[in-house]
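So this first bit is one chain, no partners, the form predicted on its own, shown in structure tokens.
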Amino acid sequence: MNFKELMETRYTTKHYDATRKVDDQTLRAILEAVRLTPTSVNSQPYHFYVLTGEAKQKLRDGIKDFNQKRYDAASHAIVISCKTKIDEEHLKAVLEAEIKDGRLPNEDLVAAQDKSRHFFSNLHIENGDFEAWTCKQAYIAFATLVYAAHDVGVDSTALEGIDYDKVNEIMGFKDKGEACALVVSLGYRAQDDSNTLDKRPKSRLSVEQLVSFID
């Protein structure tokens, strides 16, 4: 399947199979890719919480009511934080991941890597949007994290419909300097998922409409 075709049969999924769980294999797939996901400056600058089990019925304290059988149903649950402030050991890990993998060959591109993303981010610090610039790669990784699910053929949804307080709470992001993004389910569709393309088809915009040219 191409990525055309990835972005044209994956829809959001509205009832899970509760019976259908997962592999740790299939998973691991997931997270592989979206450990490659891109973000600015290469910071990276987010967390992936993945909950089965008590971690996730206790998450369900934070999840709204309209959410919450699909969210019961869901073999997985993965909390997607976003730094809330600079997190100097992170970055650190961050550059000796990329001296180790050979990104950095010398001492120089070492200096001006390090200098080249504590300056972005203490530009969205004196800008006041530091928060939104890390959540905003969080969606990015979110992105990858649904497309690489379907691509294996395991159904998602993005969970907004939650009480943003909660979870901060309930997963003890303002004690880590995080904060939560989104929350993403992952399972497989039941039988009867009233989402299906066949019941909802996919509708969007045409590119007429959502492009402009500028010569």
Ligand SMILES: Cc1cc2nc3c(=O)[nH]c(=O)nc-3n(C[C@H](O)[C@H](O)[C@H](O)COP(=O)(O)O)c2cc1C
The other form holds:
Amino acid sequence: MNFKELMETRYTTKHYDATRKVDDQTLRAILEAVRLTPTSVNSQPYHFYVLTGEAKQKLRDGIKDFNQKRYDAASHAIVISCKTKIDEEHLKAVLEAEIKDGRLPNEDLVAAQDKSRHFFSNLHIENGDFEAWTCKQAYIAFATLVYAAHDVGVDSTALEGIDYDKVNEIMGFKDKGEACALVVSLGYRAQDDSNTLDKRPKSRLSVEQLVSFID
Ligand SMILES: Cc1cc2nc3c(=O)[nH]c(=O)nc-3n(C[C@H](O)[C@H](O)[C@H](O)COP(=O)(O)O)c2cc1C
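Please supply the corresponding structure for the form predicted in complex with the ligand (the preceding block corresponds to the form predicted on its own).
Expanding to the full complex; the earlier chain stays at the top.
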């Protein structure tokens, strides 16, 4: 499928087939795409928790009633967290990966990149919007996730209908310097899923409504 077809055919799954599980290889393919998400200063200030079994069951308390059935029947739940404070270990890991991947071929570039990432991180701390900034990056990864899933035939649901305090508590995020951005369920649609495109065609505003061309 080309990109436009992916955009046209992905939809929010409301009813999952509880008997079907996403296998490890398929999940891995999705996560390999997600890790390529672009972020501000390549900060990648997020983490993905892939929950199944008891861990998924434990998080259920943090899922709003209206989302619980779909949460239960889905194969996996992915909690996307974002950083709530500067994590030096994380920034070091990002820098090391850039060096290893050949992005920073000399010491001057290494120092400049490290300085730039700290500059922008500190700027958002000073502005008081650090978590909002990291959370925005998490939402970019969310978009990658749902389209990467669709590309390999896996259905998904964005779950903002959650109790954020409870999710943060269950996941122990406060102590980790993280906060939940959102939860995404993955699985396979039920045959009678109420939200398939034949029953609920995709609807968006037109380009003319959404876009202003300014010379
Ligand atoms: C950030 C975000 C949060 C959402 N939260 C929920 C949710 O909690 N439960 C749900 O059933 N759908 C949720 N949705 C699905 C939206 O209602 C859906 O994406 C929108 O109506 C467009 O439909 P489509 O995804 O099928 O194209 C969410 C979507 C997004 C992007």
